[in-house]
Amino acid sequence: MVRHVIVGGGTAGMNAITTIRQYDKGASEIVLVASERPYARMVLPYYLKGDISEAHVYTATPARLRALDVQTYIGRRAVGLDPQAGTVTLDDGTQLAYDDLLIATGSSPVRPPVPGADAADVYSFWTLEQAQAVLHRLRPGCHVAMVGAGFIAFTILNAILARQARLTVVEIAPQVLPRMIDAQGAKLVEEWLRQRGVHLRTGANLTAIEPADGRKRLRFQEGEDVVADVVILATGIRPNLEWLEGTGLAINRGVLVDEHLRSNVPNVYAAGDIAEGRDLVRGEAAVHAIEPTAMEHGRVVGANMAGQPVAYRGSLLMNIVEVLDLEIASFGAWDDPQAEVSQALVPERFAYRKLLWRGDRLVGAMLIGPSREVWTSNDLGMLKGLVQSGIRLGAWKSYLHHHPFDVKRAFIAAGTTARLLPQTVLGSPSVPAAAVAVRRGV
């Protein structure tokens, strides 16, 4: 019996396993190493704000991964690879025997190198724990400093102001969401957190983080100190790839894959935050660490570790975030700087939108307006429609040139939703993951 060795239980690993399942109906061995129980990160915000109770984090009982005849090391962490040898070595030093193996051990959060940065009592937000060690420590009225203006700060805003919490976001860059949107976006989001009551400070270089009677002092090259109750660090993530280091894995950014998500060594993929693949619109290789490329990645992964060839097209690079009622989202190559772009603004809405294009092809966007519009909803899906399908425009890139707050008209009139279906992720119709099991002995 064909053995696959899944080492990460987050959205990737998880949807390998149940993919793999969808095809083989349980003809194949399937080990999973996973450091924690299997759960959804991207839920983390709405636990921390209170909506979902910890029991809906999780995204894979015990009843479910026996529902889909898995065997697990659960609490266990890849410490060594011999591809020669098939073998991965737990942390226990149990050696795992593999026919393939899918990696796909996601990230972890980078610490600025300041002092005080590392303390126990500093927190970053980035695991199921972290998120439990932040809930305990808001309360009503504390004052929470936020070191980082990302997208994953962003993600958490709202449930801290719904804490009722007082923030201050402090960001080396000169502006919020760097990595997400242009200068003249970021002045608008910028000016619709301080309407808020949110303190930002930008451009602030860290320099220490002091214990000051139970609190936490934050010292900078220049400006005034902040004290705060609770420091949350968001200052990024990096792949976690130290465990591969001489396994003789091609490794870039990332771990290097090919069309099929494999890795140099034919039987070795890598998945999610972990793996560098092809960019859909540049078409250069590039790590999305963004929860639809896990999910994507893992999904072909698991169909070709089933033996079926798939290929994936590429992964688009896409952030969403809503912040206080403000969607703010950019899609594609939203940043290139040899595109051609259209753009427009009207500050008293806090409405913005940004084109980029080549040729005719739309292959960024970036928008930002207030949820309770109905064209931000509507138009958030039909731009990264229009950047995914590449579909090319002809005389509505002129329209839409003139007219960057009318996307409907060209995105029906170029036929993007006929282009957009038959595009599945496996190139066939997907099957619910919950209606995908093993039945014997469940």
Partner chain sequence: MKVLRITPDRCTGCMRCELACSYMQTGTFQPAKSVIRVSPFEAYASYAPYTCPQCAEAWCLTACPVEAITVSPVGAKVVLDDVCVGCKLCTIACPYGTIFYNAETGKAFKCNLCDGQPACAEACPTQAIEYVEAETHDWLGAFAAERAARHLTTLASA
The other form holds:
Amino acid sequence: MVRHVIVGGGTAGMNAITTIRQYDKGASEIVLVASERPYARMVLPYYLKGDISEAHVYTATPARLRALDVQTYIGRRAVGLDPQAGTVTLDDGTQLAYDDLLIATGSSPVRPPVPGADAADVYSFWTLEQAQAVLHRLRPGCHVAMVGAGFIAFTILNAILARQARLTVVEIAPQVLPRMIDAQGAKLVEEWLRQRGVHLRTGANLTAIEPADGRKRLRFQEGEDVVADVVILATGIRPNLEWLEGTGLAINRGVLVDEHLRSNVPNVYAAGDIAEGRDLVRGEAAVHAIEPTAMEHGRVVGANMAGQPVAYRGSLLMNIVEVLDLEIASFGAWDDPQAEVSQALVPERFAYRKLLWRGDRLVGAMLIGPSREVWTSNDLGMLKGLVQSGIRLGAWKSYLHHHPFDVKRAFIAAGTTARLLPQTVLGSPSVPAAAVAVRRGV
Amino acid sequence: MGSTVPGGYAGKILRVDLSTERIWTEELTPEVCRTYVGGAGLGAKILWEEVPPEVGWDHPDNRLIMATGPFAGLPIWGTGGLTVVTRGAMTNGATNTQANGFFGANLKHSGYDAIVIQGRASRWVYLYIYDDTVELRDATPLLGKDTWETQQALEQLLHLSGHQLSVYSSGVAGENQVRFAAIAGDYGHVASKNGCGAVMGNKRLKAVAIVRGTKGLRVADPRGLMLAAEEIADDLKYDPSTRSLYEYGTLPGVMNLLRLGALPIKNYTTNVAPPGVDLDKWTAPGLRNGFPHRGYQCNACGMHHCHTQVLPAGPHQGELVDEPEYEGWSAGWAMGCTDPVAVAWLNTQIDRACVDVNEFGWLAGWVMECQEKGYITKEQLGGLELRWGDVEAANRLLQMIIRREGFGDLLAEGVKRAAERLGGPAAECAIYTLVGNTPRGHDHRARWEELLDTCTGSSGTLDSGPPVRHTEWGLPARFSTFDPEAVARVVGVTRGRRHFEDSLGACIFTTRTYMATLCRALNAVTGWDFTKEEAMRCGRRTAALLRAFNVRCGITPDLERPSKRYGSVPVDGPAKGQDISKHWEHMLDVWYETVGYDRRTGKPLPATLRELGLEHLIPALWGSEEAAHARR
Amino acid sequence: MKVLRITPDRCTGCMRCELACSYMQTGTFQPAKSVIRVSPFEAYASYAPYTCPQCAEAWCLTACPVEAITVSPVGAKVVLDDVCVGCKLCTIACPYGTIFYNAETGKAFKCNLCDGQPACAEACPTQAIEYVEAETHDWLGAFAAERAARHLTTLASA
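Same protein, different condition: the form predicted on its own was shown, now please give the form predicted together with its partner chain.
Starting with the chain above, the whole complex follows.
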């Protein structure tokens, strides 16, 4: 029986396992090595906010893993890989032999290189454990300093404010969400947040985090100090590549993978935040480190490990975050400097659309608008569909240039639905994960 | 949302004072809902309470009320419109005029049942409404734009399309306070009567723009509502009295009325179609299928009524126009035009210019006749030659009128005032009532009930319209339109029905079912126990309020009569020789007695007011006279 | 499987489907919460309704990190409210733009075919929406392309 070893129980790893079982109905051995019980990182902000309990966070209960007939090493880390021998070594010395291996060990937060940033009472928000630490420090009226105004930071703004904390966000870049939206969009978001009582400091160069009578003092190159009760660092993440050094794996920013998510080493696959695979729009290899890419990677690699030669078209970079009912999203090559740009702004409705063109194809898009607005939610998916399908918009290009908010008319009239229907990832009907079980009553 | 307000209501009236640019809301109480329902009823109440006699149509304190009702925004057919109530420019009396589209639905979903506008802005503004955001915004960039251009410009500005944005405006006619300026929106829906658009223009309000709101409307019994809505729909579809309306809207009117001699042709100079007219084109299927067309219905409406057409031929081939209603087609005939494509084009120009299509029809037909007979010269018209049937020339006249250029300035005062100013033989050709308005697009000399209704109406137009399911009130199914007694009785007994319909927030075409059925729908929506008798009483209450308002404004029974031409005897056609004037006084006697108003003063009698729960009007209306009257 | 077949040239833009749908979604008549959405394709005219094609390999279902989207007995992809946390990943994963986020409930919502009795099809007075056994299909594309051609021409000349 073939033995698949999956290292990493995050989105990529769990999707791979479910997909393998969807295809092979249990005709293989699966071993999962995961440093934590598998949970969904995307839902941690809702846990922090108090919308859901801890139990709701986990994606794979022990029962589920049993039903999928998975042998587990939970709480263990992989520390070594020997491709020649076909073995993985765990932190307790266990050696696991594999027929094929999936590397899906994800990424970790990076702390800024300033004095005091590594203190134990300065928090990151990435793992469940870190989320719990933050949760226990948040009190109504307390002052939270968020260092970084990127996607991760933005996912927890709602939770912090819902817990009635006061919030100051400091960002080194001149704008919020610098890796997700352009300056014009950021201005709109900043205005929205300021109107709702959030203090923002962009272009702020943090120099030190110091203790201050049980609180923390943040010092900057310029401007006043910020004194806060809780400091959360959200200054980026990097792939967990350390354990792969010297294994012969081709690594750039991440583990380089082909269209079947194979690394350069036979029988070794990589997926998710650690993998550097094809970007759908740009065609080049990229580390996206986003949930949707991890999910698709997991499904595609699972199919391939189960013997289905599924070729992957590539991942579409996309992000969505909602702060205080303002939706902010971008797709594809939203920052492509070579692209032609169409954009429109309705400041009084906090609505913004930006379309990026190569020829008559949409290669990227950006959307900002209040959640309650019908057209916000309409345009979201359709912009994704236009970028994903790569459909040629012909005469609709100039229409959209003048009417960037009338996405739907162009989407439908260009026949995008017909083009999308056969465009699938695995080419087989999706099955809810809960319905994929190979052992029952165990 | 007010927690005590019955189902179907948003619960709030939006108040706007243009003079101070203050905007506020007022809670709607359950008592007001039950007593006046909404629309015309609510408008009549506010008009009576807030517009005293010294506040004329062009006084800043005049109120412009745009009201919906409990049905608006719900899945009952034809429930997207608005009812405009104001002191209007034509009669300087009460106005009650309806337009459909999506205004009412969008307003209700934004959380308001009605808008009441007062004051006069110091700059041109438009009112922007989107849920809790209500603002007066600079309308300078919209000035000079017609109703369609105004809507397009706001769609562009706000980046919205289709029914996401409803815009009602009064065009260039409104800007220049043309007396018969209308309020129109959503590409072809017009509240056309009594110069409500002139009031809007006088207030320097260029447009009202409502974004489709995001709020929910609760109803008492949703399942009951759907069932009642289906019952109304089924009745409209299958009842012989409404089936053709369901299939073709008002298109069958042209041939039906031609057969009765009630189609107005060439300004009432004939009732016979000119030789050589291809009447097949004028049948309902001919008018519908003679154009590429697309259904263009109002909120939740299943009628095959409103359509958009593409002009298939002629100088304007390819243009999208609104399929004319009967009134639009008949205005063409009144000007002697028998080419449907030409009339369809002109009709949309009239909508866009934003004047009452009837008034313009009578005006253009009158000028054509007068020019033919030499009563109005080409020189007077600034070189314009206006021959029978020439729609391009009619459109040039229209543009002169809405800009008040040259002779257009006089014509912008409407038929009655222009005729009285010119006097002589020209005045004798003009069709109007002495109150100041003009009839709907019929030849009422062959439709006496509507002639009586138009002259006695208190709304700037006819009050009751053609009788609908009148057997519900014990009236005979059929009666002769030339039977003065029967006609006056029917008009009197059915009075109030239209007012009730127009209080529901529904179209007066989709309410052409039994009152009992309408009540079932209303009760499902609100949780009330309306009977058809209470509904009729509610409508009669509104009618009496509007009548009382007009009496207080000095509109007396001596003005309730047709102009010479309007009341003349048809010279040919099926109604040839029928002379209403011989019966007029008797018809008024019967009508007054039936409706319970005072024949001498026109006032609703104290007993009538009491019966309608309007006893609080008695002191203002009757004062010490009441006692004297009681002795008589 | 039975799907919502749209015959766009029957649609008159009355939006009754949106009202009926929103009632199923929220218990009130609130078209902003409808999951079938009607829009024009030729200037202000030529309306047609658009809703979830219930695609077989469902983008929304696979995107959900908490398995809150499942397949109902009638084959609809449905959101389980008690599982959904409102992360909105489904709304950017769906390339058709037919799954939405409700800021009031904090949940995603989409067409669930009303468990086999779609309210929109029942409400449509012109049978532009029918619930029939068929392959899912791009019901609007050809219609919209034809009607919109005029729209584009009109704009070009304006």
